[in-house]
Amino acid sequence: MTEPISEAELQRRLAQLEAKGLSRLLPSADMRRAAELSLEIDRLKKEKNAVVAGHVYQRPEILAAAADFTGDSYRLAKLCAQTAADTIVFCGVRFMAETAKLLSPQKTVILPAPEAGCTLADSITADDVRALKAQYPGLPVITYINTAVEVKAESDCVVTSANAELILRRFYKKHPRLIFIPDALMGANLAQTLGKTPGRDIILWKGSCVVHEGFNAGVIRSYRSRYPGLKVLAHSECPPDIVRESDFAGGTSGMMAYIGKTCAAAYMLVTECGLGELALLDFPDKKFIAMCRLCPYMKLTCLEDVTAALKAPSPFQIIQNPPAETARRALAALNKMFELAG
């Protein structure tokens, strides 16, 4: 039988969470609940030899009170592959948990919110990729990591928002044309950066992210006039007009690094709201102006889900290994990314 949590333990954990800045984002009643659940999660992690991976778009209480490591999809993929834990509880969306399983097939990978999907990943299937390859024979297929494992298996190389430009430059040294899937907005931004023409040098798919496709460049211009010295950081999944209005465009890791090494009057993060919450925790002395949209999938996971998944995961929460040949080919595309990105 589990020992009840003492009030002294609870107060110590509350103090730890307050030191991380979580009380700036949660009301006091939710802070107490987060402290209680985080103590239970810690106990279960030790009992099950488990770790919790948290994507930067997750709820702040997941990142501050449960996650052993946080980051973008690239960082989490590498850290999940390196962990000595037997079980990975992945607080993110399905394609991310599938990637963790692909890199650690012997581990138990659990997705606490099994309904957490991704509009971008859902925009393309393996059949779609095979049709593209038949239409454009011989062109290398470069695939954004926000895709299902079956799509990765049809690809030559996987990329993330942080390393896509570097990897595409390396492919263009040997190939005059290539296929980039599935994010048409990111593809358009990459084409502009690399001096390529969509439809001629780079073949794009029609996918987009429900979060990033809806931002308005006029709002950025309005905020710049109201906040002199404002630095605008946009995710590279945003439309090209947003990227053109920004001081920096890239992945979430690059955005956080930019904040860490600069000093601005204020920062606007044009991406999912979770990154702004993480920035408030990591940079409490810096000022942030809100321009974000909530991802309905990233926000599905709560601390209660993590606790329940650690206690007794349902079959729907456990990520299964794909067929051997699919896994082999998808892993080859991921390893090509690691090779080219360093």
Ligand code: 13P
Contents of the next structure:
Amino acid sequence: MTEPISEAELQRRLAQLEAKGLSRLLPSADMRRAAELSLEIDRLKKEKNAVVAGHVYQRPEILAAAADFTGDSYRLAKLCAQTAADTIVFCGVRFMAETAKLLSPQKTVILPAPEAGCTLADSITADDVRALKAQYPGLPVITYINTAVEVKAESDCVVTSANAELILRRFYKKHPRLIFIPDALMGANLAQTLGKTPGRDIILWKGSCVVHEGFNAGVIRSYRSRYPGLKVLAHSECPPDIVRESDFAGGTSGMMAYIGKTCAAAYMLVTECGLGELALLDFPDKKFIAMCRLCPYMKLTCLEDVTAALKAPSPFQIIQNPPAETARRALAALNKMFELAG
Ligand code: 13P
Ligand code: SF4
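For comparison with the form predicted alone, please write out the form predicted together with 1,3-dihydroxyacetonephosphate (13P).
First the chain shown before, then all remaining chains and molecules of the complex.
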């Protein structure tokens, strides 16, 4: 029998969540529910020796009331590999939970929203990669982490938005041409930065992110004229015309770091809405102009799902180990990233 939560405990948790700024983003009725679930999640984490990982695009109550660690794809992959917990509850999308499982095959990895996919990961299969390799024999395959395990297994190296530029530079020291999959827009942005020509020096696939492909550069121009001193930060999954209009382009961690070390009149974050909410909490004295789109997959996970998954995960929520040879090859591509990115 579990002890009921006392009113004093609930008030203490409410105060903690308020101190994190959550009440700026949630209606007060939802704050009480978030505090109750947060206490229940803590109790279950202790009982199961579990941790909760939360990607920065998750709902703010997941990040403030449930997550033990938060971050971008790269940071979460590293922290999940390092944790001593027996169970990882991954609040994010499927490819992220699969990456955690690859890095910790002995741990139980749970994805509370099993239908949380990603349009980039869905854009390419292992057969597609094998066909590309047959068409361009000998070229190294550099693969964005937003892909299935089977696709990683066909790759030479995985990258994330935080290290793609660095790793491509390293590969270009030894190879005049390479294959970059599956994000055509990120690939075009990388080609631009590195002075490479798509189709010649960098072979791209036709994948894109449903969130980032939809931004409009005209909106950026009109806001710049209304807000002098505005800094525009775009995720590198955005189309090249958006990146050209921006002051900074990179991954979510790079965008947050840029805000932290600059002092602009206002910031516009051209990415998923969760990052803007996080920026509001982390930088309460800075001004943000809303320009965001919601990821339908990232927003599937609620605190109720985390609680239920911790109590008794369904078979669909538990990430299974891939076949041994697939895991071995995918892990080699991931470890190549850790080696090159440091
Ligand atoms: P980050 O690794 O930059 O957080 O990006 C992950 C992602 O899915 C962006 O859409
Ligand atoms: Fe995938 Fe785009 Fe959602 Fe990121 S924001 S998980 S790339 S669909």
